[in-house]
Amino acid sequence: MNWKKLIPWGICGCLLLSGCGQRLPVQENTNTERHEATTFAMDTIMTFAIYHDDGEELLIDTEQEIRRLEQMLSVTVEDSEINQLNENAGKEPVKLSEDTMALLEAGKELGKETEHCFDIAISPVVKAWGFTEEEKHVPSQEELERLLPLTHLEDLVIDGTDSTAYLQKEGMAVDLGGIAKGYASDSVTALLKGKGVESAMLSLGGNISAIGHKPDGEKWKVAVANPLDDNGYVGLVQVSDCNVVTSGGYQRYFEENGKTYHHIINPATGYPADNGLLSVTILCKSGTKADALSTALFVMGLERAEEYWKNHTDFEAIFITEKGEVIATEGIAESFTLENDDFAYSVVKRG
């Protein structure tokens, strides 16, 4: 699960005050007509701002594409393909659509690449903590030990030839909440660009997708949330043709016996990741990858996350630590400006 909270937007047309939520962009000074809409889908609020002569029709197309994917990928849609897959765990393979197959394959591959720090099969453990239910609680160690063997991605068998997937163990379940909105943003971006859109800003529950530049030719400015202040941010990053996604332990949590437990579970232990990070923001052309990596690198912790970044060249990251540090990777350093003196700032380099 990768729940994202809403916080308002405001600076220079687009402001991400939480990697998981933001305000609507303010009106730009431009002759290009702006078309915008807000909808609720995939269990979150989504906003779209499109600069195009056919913007009204494109807003409809955008929402229809989101709805189409939601019907297949969401665990909260009773007859979705993902629910059918989960219901047949340990029984038989399930025939799936091209989109569902593609996302399962991407999720499994990203799980392998991140040494299972991202795990679409973690659902049974997340449910045990109550993060998908109304009442949250700390599960017993015995329950976690029983459920952890049901989260192994190796037991998700994908057959591309027959377009089927199979969860080999009864009780297994996948939840694409940590990657589906990223996939949807990629799908919508491709749709809009295919229809000639050169400037748009999409927020899918906080997953930001910036298409092209702003109509005035400037890059979009996105603010990275201050995890210690719901209404604050630590800095601004300028982007174009880029996805920006943040995960953090401050976004969804509960307290029990004086201790706080957040929703980002470490698949290796079954407990919330506890490694000194407050949030991880990923900047990547692929929304699917940005979504998954924001969770994976948070689970890894700073040292492992930096090493992972050093071995991959297709994304950049901004880390915020419990020690009050903001750490940007060098590929984004020139585009990021620290705006909060309460945090120490540094840049991590590959060399």
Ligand code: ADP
Second form
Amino acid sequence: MNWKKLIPWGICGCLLLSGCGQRLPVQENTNTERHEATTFAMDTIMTFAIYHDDGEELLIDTEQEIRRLEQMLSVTVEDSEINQLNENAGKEPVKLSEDTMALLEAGKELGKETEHCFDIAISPVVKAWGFTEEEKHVPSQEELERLLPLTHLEDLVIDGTDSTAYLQKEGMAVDLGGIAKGYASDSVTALLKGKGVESAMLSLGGNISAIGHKPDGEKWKVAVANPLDDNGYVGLVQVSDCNVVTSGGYQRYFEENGKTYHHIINPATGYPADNGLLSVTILCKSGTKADALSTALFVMGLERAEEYWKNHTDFEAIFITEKGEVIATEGIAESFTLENDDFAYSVVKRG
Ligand code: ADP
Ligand code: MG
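For comparison with the form predicted on its own, provide the form predicted together with ligand ADP.
First the chain shown before, then all remaining chains and molecules of the complex.
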């Protein structure tokens, strides 16, 4: 388990940053009672804070929904639907539930939209690097060349009428690590809103879903982590009814021969993306999209990512570069405040 991922960069009504584990805002000045729970699921720490009279019950519903999805989607659950799909690669299509189908479809679509910078079929390459194992290492060029043809999304065949999916080539495998938490976040958000929740803050391993406003009517403040400082943050962004998701190379990595290798792979090369970005934060109504795009735009690099944003209107982004720049897209510039003098700040515009 990776403690770096637990750094509390996410959430604040009143910002709290320290030690291990995520913290939620302290009690707001309000009559609505705050109900909070922390759990370990999908290989990460999750924290939920719900302002509602039935909060305790809703916390149980939230956790149950996450566990239900985890059973289907996780590769660490032995007979999960995704493992069944992977085990039948090159053999036969597998019947899948509605959620798994929806997530595979979303993953494939976002893969196409991002010109395969996001690739849910990247698993064979991720495994070759040992990112799913204790021992990580740089794979040989021959091994990567052998595995890269097994990562093509066209070979993931999804049949909506049959509710089946099929990995056409033996050795292919799906890895939803870059999107499943976002999907789970959307699922839980819909569930809570359906039960009348108007104010809640969910953190699924740093994937934030801010539901409504804080009970005092203010927007939620979310801290954007400083990739160069485990406990620091570069600034705060104010949001309501929004998902905030960050991908970066600073969270999971290893060193070999003095060089650092992180866990976000450029599907074009089979190597960790290495293009001058330290992190990408996406703000989007959809958690699924926010999760996939944070990974995809990190792979794209700044120039291409800015171009992608200019051609899409349903998300905003904050980029942090190796040169010490923080770059926010126009649509959230007003809600973002830089809080760290070590970084130079600029805004990218559509025009
Ligand atoms: P995290 O889940 O660590 O917060 P991401 O959402 O960026 O970060 O997802 C990274 C995970 O997604 C990796 O651990 C790996 O399982 C998988 N992955 C790596 N590269 C890609 C890629 N280019 N497209 C899709 N998934 C990827
Ligand atoms: Mg992601």
